[in-house]
Amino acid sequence: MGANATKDARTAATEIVHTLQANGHTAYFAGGCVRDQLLGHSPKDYDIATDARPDRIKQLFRHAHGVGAHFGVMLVKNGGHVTEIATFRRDGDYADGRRPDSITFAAAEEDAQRRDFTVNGLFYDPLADEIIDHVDGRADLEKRILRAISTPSQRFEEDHLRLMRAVRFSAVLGFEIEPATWNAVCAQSASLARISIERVRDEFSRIMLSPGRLRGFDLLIDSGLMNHIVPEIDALKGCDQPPAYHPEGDVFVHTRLMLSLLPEKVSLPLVLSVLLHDIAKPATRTWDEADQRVRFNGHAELGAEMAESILRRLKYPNDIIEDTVTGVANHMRFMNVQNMRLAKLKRFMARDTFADEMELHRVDCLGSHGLLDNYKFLQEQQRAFAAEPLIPPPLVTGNDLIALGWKPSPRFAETLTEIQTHQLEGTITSRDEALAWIAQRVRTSDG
């Protein structure tokens, strides 16, 4: 067991198992770790559980500290790597719905009772190399089900995030999860409007950027989780597209269609743009009496508010609402790059968000009429100016004009502006015929 593990993590790790079995104490790895080695991936952090108290895990370990004393949780730092050590404990009541009032120590079988499921309650002893199941984890494990740790329900009300994990683990994994425990997902979903919107943010994140994304989409619809994330959603269902352009159906099917479409690995404000970009096609939708047809004109825009309000209200960062919101605003704008001029369009494949941009417009492209003109114009015109940088340094600046006499004003931006379109679109090449051109338009507004 552990070929595939981080090989410095786990040494160190291992050897903080020997520390605490030499001193008289029983010590495994614990959770996460013992679950991702049985499925054959690399853990990304070893956690150990022990019999062994706080107080006494500071007398072993010169470089301990507490994060969470007081629930026996102890941070050791050994050979370069951080290894969290929890002793065995028993939980008390849940009043907040995230963390237990007080703890009890106890003994492995009772802490391995008290996680949230089987699969994440299995330790390992690394010494004797040997699995330690209490809650017959390991069959779960090799049928693939999720399955809470005794009761669903009282697993839930214990902790309200598990709802979210439960999710997350069956998206990122690709389990099942046992009908049971799906039950209590679907029963107390609403439970999840009291944990703090940060850690659902995250939780949600982890799903979206998760290679099985559309499972973890279908489930947080179906679980009615997503009502309390992002409860737009659901007015996508039923708002039916011009069928010319949108065979596949209505905004919702097109919307989960495009998640289907996504790369394995893709950026946050990709994916939440993808999500997000029709959102506001509900609100727009009109019927064309003219041409027979459904319209959303200014969804787009709408859209790029409408993603700022959701994403400021589960409270992202603004970097990642920024370039979110940017692509929501721009997915439109592809339609014309082809009738655009030079300068334009060199500006408009400049900006950062450019690549996230174009594989939100290849998805949307797929998700509905199939058509990738546009995607393949920008493709060439990508190879047709890899040679040189698409925005070149300026050929003058505003220092320049002031030498020439120039007082500050908005003619310089315009000024600048219109020089650079030039330098862009190739009619201007050099600095001196850019100060000429700055003398012949002063001579003609003089004139």
Ligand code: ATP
The other form holds:
Amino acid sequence: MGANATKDARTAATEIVHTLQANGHTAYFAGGCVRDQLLGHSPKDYDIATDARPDRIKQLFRHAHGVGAHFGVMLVKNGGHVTEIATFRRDGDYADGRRPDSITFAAAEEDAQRRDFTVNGLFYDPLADEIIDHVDGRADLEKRILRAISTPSQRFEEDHLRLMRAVRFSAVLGFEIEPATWNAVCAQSASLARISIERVRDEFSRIMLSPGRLRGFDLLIDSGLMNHIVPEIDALKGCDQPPAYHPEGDVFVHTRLMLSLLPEKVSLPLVLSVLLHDIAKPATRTWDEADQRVRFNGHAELGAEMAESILRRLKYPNDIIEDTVTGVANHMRFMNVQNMRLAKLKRFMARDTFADEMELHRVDCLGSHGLLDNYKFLQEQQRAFAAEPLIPPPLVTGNDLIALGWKPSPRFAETLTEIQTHQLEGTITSRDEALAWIAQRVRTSDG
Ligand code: ATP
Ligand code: MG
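Write the structure block of the form predicted in complex with this ligand for the protein whose form predicted alone appears above.
What follows is the whole complex; the chain from before opens it.
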């Protein structure tokens, strides 16, 4: 590849269009990259649409190979980039609610018509610097409107994943959904049940990772799509809480408010833990007669179990599930941080999910009573401990115990943990002190 590898994706794609056009073909940039470019965003990748057939593309590009599942879409390598080249097509019937049974090669205009939304239906000729708009996409882009091409209900009936794509593009681009398109999303939301959970989950994740996640959340709730993703979230509506701690309202209002308080960029476990942290409140709600208040005893523990089964159902990878569940399980422990022993606090803070848990705690407070005393305390501790690792290298190890003639047993780990506790609390500060502590302990316990 050499110097070629440094070529940017746009240059690589433009060269491909040039080769196609120089050989007598029509060829354009198509879809998302045209939309993003007009919005002033830099496109993730460049897709090319052309009247050249796959066989012809193979003749023109040495490195072209087809991707079966996409009906003759060719991938071409150039300058370290892989660009998709699709022959203009019209879709056949849709029997499975997701993909056409067949495609037929067609003219550019028909290829624009088979795309999902007008703002995704634009072509651009990078050599002539010209937009080719068969679907009035440009006007919608300027008005920031997401509109299905042609008859919305038919387009969602063909491919139900477009229901999720409508919400995603609205959230990510910050576009309003045009009323007829929106009505069709609402009317057909139940069709989402026919789409594989992996595809739904991927769209859901992209919505929740987007800075526009609040709009996306509202659209998923209002359309009814959420009922086919995480129906448990809908069940938070009307679950009332003690007004003294939760002046904002019920658990649904609280969760939604937290979502709005997150920074633009979040990890998936953080945003999922926000959505799920109080998921067990409806199931654990009781009335405390003595204190005359609602309680949710054990909601963090049951919430962790519920979060795990929800995320398994959505087939999230294990590491995402683990980190999310950890955040849910621990979110009430933040109320106790100021009473923790130093060693316990340091261990709590040293866990690799801690930064996300701090953020969960921050929006939990700001989305309710607004008191950040525990959060601020933890920030101070972070500053105070910043000079050294929270968990320093051990003063003694299992090998030291073996050298002292110990036989491996559960006491081994217990002893090392105790020494670490002293080390974290500052009551043992050197290896010699640690060895002396062990010797002392052996004398007192073994006589
Ligand atoms: P992004 O890559 O940011 O998700 P995109 O618009 O490029 O956005 P892709 O999924 O990469 O979306 O698809 C590229 C183009 O293919 C789209 O812009 C659209 O024109 C068309 N397209 C993709 N999926 C569908 C679909 N399910 N139905 C109709 N057209 C689609
Ligand atoms: Mg794309």
